[in-house]
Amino acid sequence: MTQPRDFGFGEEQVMLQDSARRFMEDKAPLNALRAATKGTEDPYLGDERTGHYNPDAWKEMVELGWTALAVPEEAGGVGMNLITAVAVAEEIGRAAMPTPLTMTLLATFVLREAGTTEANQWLERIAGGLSMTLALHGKEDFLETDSTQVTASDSDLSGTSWYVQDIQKVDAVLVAAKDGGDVKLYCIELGADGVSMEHDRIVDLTRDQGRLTFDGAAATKVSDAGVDVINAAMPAMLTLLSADTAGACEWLLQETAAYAKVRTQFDRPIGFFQAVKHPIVNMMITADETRSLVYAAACTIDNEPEGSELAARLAKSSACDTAEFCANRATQLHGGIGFTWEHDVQIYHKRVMHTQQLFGDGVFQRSKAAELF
């Protein structure tokens, strides 16, 4: 199949993407933020530290259809593309906002996988509102599908879930389980009986990380396929992440020029200096290329699925190694004040390391793809 023009990237996803922009810009997350967490910067010695998001502006992004987006019209939603969705992600990274939507659209992802019933029915809801979270990890060997530690017996859920992202920002989580030793996926709402909740101190303050123990858990069956749909899944999943990212590093690099046009030294703006010049260049460089990689995945997974997996790797392989150079490079250009709690250079900084190690850093990404040859 030939790929659309401009990765199918048309009038619908500009309007769309202009629109999160505005939205994001409107709401500034990260002066809520910053009041917030106040007192709970440090991982290690400040406070316990709560899992942050404006309420308000998630209800706004149900009403704007947003988490629809991804999910198929037969069970309620737009049903739109992986463009579409990776051009609300970029936005969201733009603005390091705190929200429980990214998440939710991994989730509708695997969701879509699964292609049963049941996992419909889970859609509807998702396309209603409610918010989703992935529990598919143990704690040794996590970057691997099968590496979850929680059991399942009839539909009952045991164990305990790692490294669960946004655990205190959404309603439901979708766990991956070993019953007889296949691997098999559940939903389960994080209030239900015998689910508990432990947090991880983490350095980014724009999300949360935790651990879900379940002890004899009722949770609904949606595949029993689970590594086979994870795997279908991933794809979507690193792509949405790396348009995280790209959208963060391009916020890095605007800012960073910005500064060194005002920030003076020996009588000259910063940015005349060759040694600020040439790495801000190279910021745009790796940005651009990393955004290029990330509109060619989501357009392969959209036209041409044989192909996704080498597509979503090499973009999230670009996204790790943009998100270091751009964040290291915004932290050192902008001196003393950029490592400095007072500026959001080291907020978007921490965010995306720690979108780096979500389902593998660069070095990881590279390995997976070379299987492929």
Given for the second form:
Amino acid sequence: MTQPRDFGFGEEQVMLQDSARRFMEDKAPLNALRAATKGTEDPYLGDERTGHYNPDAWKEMVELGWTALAVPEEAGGVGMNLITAVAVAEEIGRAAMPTPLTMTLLATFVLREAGTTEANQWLERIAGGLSMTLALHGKEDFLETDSTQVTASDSDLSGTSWYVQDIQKVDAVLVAAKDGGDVKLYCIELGADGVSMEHDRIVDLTRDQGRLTFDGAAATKVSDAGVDVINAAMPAMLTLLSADTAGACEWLLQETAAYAKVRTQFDRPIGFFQAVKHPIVNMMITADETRSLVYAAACTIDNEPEGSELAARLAKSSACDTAEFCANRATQLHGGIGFTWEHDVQIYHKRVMHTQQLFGDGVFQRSKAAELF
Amino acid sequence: MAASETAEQREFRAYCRAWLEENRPPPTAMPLPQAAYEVMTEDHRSYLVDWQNKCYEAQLIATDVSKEYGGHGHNGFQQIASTEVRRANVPYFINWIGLGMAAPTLLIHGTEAQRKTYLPPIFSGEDIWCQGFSEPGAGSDLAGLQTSAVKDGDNWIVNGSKVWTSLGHFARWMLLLARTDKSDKYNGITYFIGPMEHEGVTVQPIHKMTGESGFNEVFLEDVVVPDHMRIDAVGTGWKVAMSTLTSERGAAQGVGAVATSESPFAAIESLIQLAKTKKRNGRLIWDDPVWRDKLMKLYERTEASTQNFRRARVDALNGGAMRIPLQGKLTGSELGQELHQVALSILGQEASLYIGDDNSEENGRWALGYMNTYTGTISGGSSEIQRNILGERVLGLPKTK
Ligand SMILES: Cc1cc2nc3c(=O)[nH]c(=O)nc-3n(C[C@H](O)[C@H](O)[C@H](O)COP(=O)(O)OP(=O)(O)OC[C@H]3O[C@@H](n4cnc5c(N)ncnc54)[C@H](O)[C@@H]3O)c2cc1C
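To complete the pair, please output the form predicted together with its partner chain; the form predicted alone was given just before.
Everything in the complex follows now, all chains and molecules, and the chain you saw is the first one.
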């Protein structure tokens, strides 16, 4: 074993996580989110499909250095490792915060793998506060690394990318496109000529999603080796998304345990009954398994790259199943109130379900992991 | 090597590894049972006591215990020794109750004289210990125990019976809970060192569903226990018992107890190998995506339990000192059970073949192992009781009495 026993989670990471948690609490994104959705008679059918995003919070996050965190020093960043980014991603999940930061971190790790001068130039912009998302998927068999339906000719992009996350919140996008038979990677600002977007109607209230259509849009090529780069960055991406879920599931656990102490039926707090108590304990067990696997994956990626894929697939496999279980029990054990628009549980329930499908659910992760044996 | 490990710790780890490699004992004539819970024969007993004593002398046991109590006086080395013992896949330590429960209990609650008398032979394996907690009428509700101890001058006279007493047939001493006050359920219990060789003690083996023995019923009839063998004050037995149980469930600092020799990882890895050799439906089981999913889920959870163990030692990440340790016995035993269930379904009709059948897979180990997983899910507080404890102590939910 060449890994630090503490997962590389040292004092610096503890301080960062604390300040991230305090930041999220201060900005109270949940209250803001509820305020934004309250009173709408049929919130899903309105025309507005924003991710309820607070641009001021983004500016502050940039000032706190969170976009520069994982950017290498030679590209003007702080050059921290994945476990450090995980510390922040977990807090974003715990707060169910609508923010482009998570996708920007994912894009950062893809650009790090690309390693070209052009990629470094975009990384420099991220360090300076540019937010970025990924447009890697086509519509069919979208989890394949070459599923993109966008084509490139001399860095001019044409075609449509599907399931692009947080497109209403970001400044730029990293696009996978086929040039001849090869998948190559490009960066482009969303406001550039020839880029148009359509918003999906999605279940998750904390994110937004859509399609991006390119019509001869002039982009910067950042890598010729698209498939290799995406595959190399996949473990870090899976780990960051799993960290988001780990944070969100801890919230679901704590919220459900707290409710079981105050809601009284049959003259007792419902947490007295084992049909309530034991599933809450099972939530804790699955949430703890996920958290441990997330830290282990981050630490493996930081220190022993050869074990990265397995460690990350196990983390995402666990995160997906934990999400399903914790969301399910949290809603059920709240009874009627847990089924309402009013209650925060629904916000988390939808967020973790959404994350579950990003880059593949548990069944998918396990089928990929098995190939490594 | 681990960044937070000191040079001395690294050196000690290397020493443990080398020692275990060089001193691995030859196999026994009859194969050992899967765990120390099931040791029955005299041959196995003496072989295992020799092995434990050798490991004790090599400083793998009582590594961090101070020298005045027979320990080796190190600091922060025990965990390394125990990890290496587990990794080396060598025989388990027969005196697991002595090491895992009696020693920690005596270190916390024993008198100076008790520690000096009883600890060294626990470490060497010379004195085997058993645990006399459960009674026919007191299982999960342990405080319902009725075995009585009545003061008679400098002695106590003990009457009653204990059940499911593992290793009672080899034991010299028992961790004995007895009622000294009938009017107070919890504060009426006192903790003693029970002398198994005194007059009035009868040990009767009980057979397990596996066909093995290993636990017993113990009858206590006017057994004389000197007062100096009382642990802690009269009426504090419940509190002391809770600290013993914390050790039993693996949540306390051990002194080197390792009761089984197979690591969970070795088990899941051999299961994957099994799936790569057995066929179903015209193809290898491993080539069937449904099976792969099942196996990878087990692999994921096994890795998670290893990583939980690691995270429990990182203060900033463990969510409270007891949160992860209290889950260890529950998740470990249930995971082991599921793993064995899956093994039996991979074997299919072959799962019917048991120990001694030449056509069985590894002499029936999966069927035997499956049945023995209930040891983990029932003893030391059942899984249901563990869930109560976790809900109440870690999450603060209202108590189920
Ligand atoms: C292999 C083996 C070795 C053992 N070795 C020892 C030993 O060395 N020394 C010793 O003292 N004891 C030993 N035991 C005993 C063990 O600790 C008890 O069996 C255990 O505590 C359960 O008690 P019980 O068998 O009386 O079951 P019961 O308490 O009668 O339980 C029956 C069922 O009811 C459930 N239940 C009970 N109360 C509750 C509740 N409040 N909430 C939810 N569910 C509940 C239990 O989980 C169980 O499923 C051993 C047991 C086994 C199987």
